[in-house]
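This document starts with one chain, in the form predicted alone, laid out as structure tokens.
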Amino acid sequence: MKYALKKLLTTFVTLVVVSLCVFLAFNILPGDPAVRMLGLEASPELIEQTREKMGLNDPVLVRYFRWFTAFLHGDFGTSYSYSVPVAGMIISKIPITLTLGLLAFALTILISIPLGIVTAKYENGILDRAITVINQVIMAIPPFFSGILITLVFGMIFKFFTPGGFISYTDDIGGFVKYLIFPSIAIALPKIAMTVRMLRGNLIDEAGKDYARTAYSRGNNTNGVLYRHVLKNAMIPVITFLGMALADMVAGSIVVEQVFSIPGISRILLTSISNRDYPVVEAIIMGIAIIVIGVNFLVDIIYMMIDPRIRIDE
């Protein structure tokens, strides 16, 4: 319990620091939101009235605390460009980006763990060497380029999907998930390669330790030692990596959405950055930060439940 409370406090402090950095970063950038909203032809008096109405003349820390308090209450502010609540602009896009990231995460687990076990079990075999070479190639290719290759090969040549033919989850949930499969593969490929490599190394390392040799001496076969003893210990650092990978996949979905013309968070984010629509950009970045920080907190708790040594140390 002490460990969990300590991590929870650290998580909240991290969130506060991130929010302060995000807010200050957008407030030191050149450009006046009031001028952006009214246009260059607006009179100085009208611009000043608008700045006063928007609270832009208040001290920066006052504006930060007002913004952060409202954010904690679910009020993300009003868009400078469209004069509508930010929450209404992004809430319909969140399921798209989140589903894409979760699909990539599910593919990573379903593919990487069996491959990691197989490569470790048949160390230095033909299959192990082939997968190792493929892993090295995949890790060198960024997700956006993988997305371009997947679109070219599976979309334009083999016609497995229609590039740009996105189907909304409100129209057809099955078609929605089906279209996101290939983008999720583009996101998952590097993480699959990294997870396979990590799990393989951990399994080989754990299999050489004293407790594994003791298990063999008691008459356990290779599968018995692997699945009953070695795998659990080898998975501990892998779980930590997968937790960080999940957060990275949700954030990385923004890049891949552009390649596959998916109308997720990325479209609003890029438009808002170009329009200096800071409330929208701040809300999206804070949402991503909350996902990253929250996932890391959950990983720490799961790590504690798996490894009793952490509770003892605390």
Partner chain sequence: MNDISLKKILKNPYLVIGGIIMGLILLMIIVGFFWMPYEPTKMSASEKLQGISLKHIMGTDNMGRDVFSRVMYGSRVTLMIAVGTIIIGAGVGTIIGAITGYYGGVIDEVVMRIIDALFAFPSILLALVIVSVFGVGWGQLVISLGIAFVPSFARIVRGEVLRCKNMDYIENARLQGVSDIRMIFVHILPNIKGVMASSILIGFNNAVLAEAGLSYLGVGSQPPYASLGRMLSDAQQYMLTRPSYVICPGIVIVMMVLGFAFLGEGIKRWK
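Between two forms, the rigid core is defined as the largest C-alpha subset superposing within 1.5 Å. This is a predicted model, so every value here is computed, not measured. Numbering follows the first chain given and starts at 1. What changes on going to the form predicted in complex with the partner chain:
- Annotation: Cα of residue 61 displaced by at least 2 Å between these two forms, core superposition.
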The other form holds:
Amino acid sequence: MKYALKKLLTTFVTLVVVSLCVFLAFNILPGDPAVRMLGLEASPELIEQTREKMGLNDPVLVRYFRWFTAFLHGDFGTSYSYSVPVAGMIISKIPITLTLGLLAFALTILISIPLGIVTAKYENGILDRAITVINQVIMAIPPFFSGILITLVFGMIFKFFTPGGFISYTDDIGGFVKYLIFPSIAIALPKIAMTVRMLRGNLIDEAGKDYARTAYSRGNNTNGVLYRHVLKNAMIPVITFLGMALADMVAGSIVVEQVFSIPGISRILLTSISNRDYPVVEAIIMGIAIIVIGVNFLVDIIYMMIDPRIRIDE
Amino acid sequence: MNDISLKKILKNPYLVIGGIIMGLILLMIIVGFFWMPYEPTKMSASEKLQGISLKHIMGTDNMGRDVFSRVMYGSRVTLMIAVGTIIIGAGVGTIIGAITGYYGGVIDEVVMRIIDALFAFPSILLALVIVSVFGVGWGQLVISLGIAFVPSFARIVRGEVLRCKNMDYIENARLQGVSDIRMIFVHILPNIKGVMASSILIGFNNAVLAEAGLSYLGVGSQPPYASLGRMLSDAQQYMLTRPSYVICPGIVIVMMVLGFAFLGEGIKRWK
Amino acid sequence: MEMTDSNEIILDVTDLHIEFHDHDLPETAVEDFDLMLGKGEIVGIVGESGSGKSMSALAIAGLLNRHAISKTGRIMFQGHDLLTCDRKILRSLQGDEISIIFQEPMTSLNPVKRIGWQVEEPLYLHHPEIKKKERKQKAIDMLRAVGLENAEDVYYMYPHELSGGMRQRVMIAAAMIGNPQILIADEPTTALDVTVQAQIVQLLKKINKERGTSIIFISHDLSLVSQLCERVIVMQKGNIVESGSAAKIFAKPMHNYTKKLIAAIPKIDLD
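For comparison with the form predicted alone, provide the form predicted in complex with the partner chain.
To see the whole picture, the full complex is given below, headed by that same chain.
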């Protein structure tokens, strides 16, 4: 339990560090938000008034603290470009991006773990060699390019889905998930390749260790050694990797959303970046940061459950 | 890492394949400095979206520009952005990693906590934050990606420095009163060149992927001088009418990434 | 081959040859190895590292199954030739009738499984008719029998919570829980410090006396072997150079190599 508490504390510290970095990054910028909101023609008095109202005259740390506590309460500020609350702009988009990332994550786990086991079990067999080569190539294909190829082949030639025909989750949950399947494949492909490679390598390493020989000496067959002994040990580093992969896939969905014209977080983020609508960018980045940090905390907890050594070592 | 002979290189299939791929790409880029089949920005209303032919070996785009010439130019842009990224990322990362690893203590705790937080953060997002701060353009892209690549290099170098720090010959050098800076740069860093070489190649691999992704999103190099990623985003809407326009630049990206990946893997397996 | 007055032969190894095919030329690890093991007997196999003693032991335990290893000869046990019999038959004997403990207690246990689970495993595999509760009781009894006082607590612990000597006791408990005919101890004390070494040897003696288990004790340490074994086989470079009663060999070694081993005893003890 001490370990979990310690991890919770470091998670919170990381959250503060990251949020401070994000806040400072957007607050050391040249240009006055008040001027940006009111336009260059506004009178100096009005600008000064607005600055006071927006709290821009306070010290940076005070502003950070106000912003951070407001953020934790769900108040993400007001968009410069549209003068509406940021929360309202992004809240309906979050389920789309999140579903896409989670679908890709589920695909990664469902495909890569069995494949990793099979390739390790039949090390240097035909399947293993073939998958090793395919893995190398897949890792070299950026998700947006595989997305384009998938759109071309499965969307336009075989017509398994209608490119651009996104269906909102508010209209039809089934259609919504169905449309997201192909994009999630594009996001998942390189992660699947990496996970297979990593799990295969770990399994082979672990199977060569002394405790695996002990397991054989007790009368286990290959499957017994693999599933009862080696797999759990080999999964420990894979879990860390999958945690980072989940964060990466949520971020990777930004690019793939563009390919499949999915109206998720991506479009708002990109327009806000080009419009320099910082409160929106800040909120989205912080949102993803919270997901990333949360996932890392979960990974640590799973770690604690799977690896008994951690409970004492740290 | 010591005896580098041609025979040993040829025995390593990863180095051979990676070398051939990168050799061809570099050849294409270098030739492109002196000669290209067409001016990459020259438009031709009568030759829009043509297929693969002897005249245009990768066809033409929606403005009648020769895709092969644009690929030659785009590869140059992509590679240069990757080089810039690695110079910044590996340079700053090595310094941070060496200092934190060598001195340890409070600096190490604080800096590594920040580095760890950034490392967990997807690099494409980190680059997007920085681009949104510095603005859009290829110079900004190099800085953004470079900063986004610092954490991974810092972690690798720090780990290696920690590993080397307690070795006997370092202890000896310390007893002889070698200065800290000399110790780091003359005694420790040359020792980890094998690890550095493969990390840098893997870094190139990731830099090309990240550059392509960001340019695809439109925050990288700007038209008409487009990188490969940018070409793909322009080409996407014509993918059914003229697939070669999308597929050719895409394959060049894949080959570039593959080439770096193979070279990196080859060095990792170098015994 | 010299015989003891033991009445019943339970293991008969004849003409065992082991060859490795990992490199271009096959390497002979064991040549013309013969061993008859009587019921309740303790036989020692001594030799330097690379003498083939551990290879012979692993072959008897059925653990040399890599494709790159070829084995000829016969290992007869309960009417089966362990070298040629069906893998299923071999597996049904492993851990139940023939058990083995290893040199490295630190790494021979699975780091992520509880001690109890690991000690019970042979029962789980070979005697599924035994209920879970009974299995646990047997495991705790066994842990106590190998000298772990707080057996109930140890049952729920993980390997990293135990010292090397305790882990070796756990290995012995797991090896003995099926009450095997033969226990092979492959340098079980080499990794332990001297006082713990003596305790483990005492434990093996006790097991042999109380349960009548035959033991093959492998060591490079002649003095240890002479404490425990009635009969000794001396091996060098894959061959048996001398065998006979321990007292005789110790008092009057015939072979030069044996003399050298005896002379080297204090030196060997140091490491």
